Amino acid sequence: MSKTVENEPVREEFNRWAAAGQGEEMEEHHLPIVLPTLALMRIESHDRVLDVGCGTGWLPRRLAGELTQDRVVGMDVSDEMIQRARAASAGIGNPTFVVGGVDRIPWEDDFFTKVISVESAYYWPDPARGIQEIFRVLAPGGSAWILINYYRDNPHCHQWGAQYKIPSHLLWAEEWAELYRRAGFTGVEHRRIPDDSPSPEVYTGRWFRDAEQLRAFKKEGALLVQGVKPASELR
């Protein structure tokens, strides 16, 4: 694990999702954009597959299914995350799980075909060192596909920042377009992924106003990045 200083308040923030039990909501919550993501990602039985901020694991084994042994791994900030990510796993056989920070993913150079990132990369110290490592772990030829739903361009979210307890980043699409283009990646796009799950009639969460403004939120849908390593690539 990496254990840099800036990244241990995140770790002390999620474990304490872990021990609240909010890691086992995120597939609920993320599937209508996660879907539409792996379908543009065209996984294949051969891929090697990093997903970074794992959580409990709900991503690596959808996808253990579909992968050779052993060619899918998550990888967590939150030990208690793995923990529980490891425990849900046990008998499906290919997923592995590691605790580790993006910001020096515990890998080696030149591995991963395809790496995601579900909502986790606004809470990483340093996004611009984090997407340097992604780059480092793909082979040439590999791709990144991060998906965000803290952002700017979407101003129905702007309100999260004031209850987020730890340190956040608020960027917009071309910002982390641009990270993308100095880690090295070319092809990079961003576009949005809608969420077209049914929402309440009536609100009565803390994350947004009103259901109308929830309504307009998963409209505008959350922002897909993405990016490829050069195939000439030389490490």
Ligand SMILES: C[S@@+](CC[C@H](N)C(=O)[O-])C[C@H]1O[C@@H](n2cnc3c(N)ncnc32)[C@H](O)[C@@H]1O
The other form holds:
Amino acid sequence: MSKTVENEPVREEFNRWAAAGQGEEMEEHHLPIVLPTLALMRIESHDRVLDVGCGTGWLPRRLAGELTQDRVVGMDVSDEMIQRARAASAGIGNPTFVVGGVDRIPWEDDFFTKVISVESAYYWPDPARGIQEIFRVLAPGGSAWILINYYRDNPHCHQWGAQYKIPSHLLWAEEWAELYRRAGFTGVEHRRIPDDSPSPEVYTGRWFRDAEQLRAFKKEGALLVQGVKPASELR
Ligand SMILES: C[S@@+](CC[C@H](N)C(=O)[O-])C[C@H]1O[C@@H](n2cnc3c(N)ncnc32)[C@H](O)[C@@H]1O
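Form predicted together with the ligand, following the form predicted alone:
Once more the chain from above appears, this time first in line as the rest of the complex follows.
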């Protein structure tokens, strides 16, 4: 890994989101696609879980009660997000929060049994490198679960790109899967996670043309890409 990844623009942008209170709003938006993902992950109390791009840490806090102490870590490139995550987590089952970019995860090799990332991967400056790093910190037999709403196969999100203030990656599901395979993952699969939460009759936000497009987007669903780091003897 010789190329240096420039994380400063993404750090500054998400520090702005955090200061504007947008970190806290994301739990409500993402929960309808995260709950079915957690069911597929079958997290058990002995798992060691990393949440990459954890924002203000609602998911590590949620998982902390289910896991043995100190076995859930939230990481984010935005120090403002992590500051809020720590403040909101005092006394809640000991999730650990660290500042870091996915291009250089500040953790030892072969540690986590499961890694999840929610609505973050398309902002990573170098997604291939991020997936390689996730592979590195996973224990043999561990699995990676990347969940994103912005991907090329869903035509109802392409308009978001023009609104982002930082570069983003609009990849096909198969391109994400190929990044997993190239990093060494096996059993790579992708699937859709539809968002079945109620939609408003009238949409006044800036991300969708109207309520009809929002409904179509949710029906199409988020993209979940998963893969397993092979057990040592298979590598
Ligand atoms: C849309 S937010 C989602 C936050 C959280 N996962 C949630 O569902 O509420 C995207 C998060 O990914 C983080 N992020 C973006 N690029 C990152 C990178 N290269 N390394 C680590 N975190 C990153 C951002 O700072 C931000 O907090």
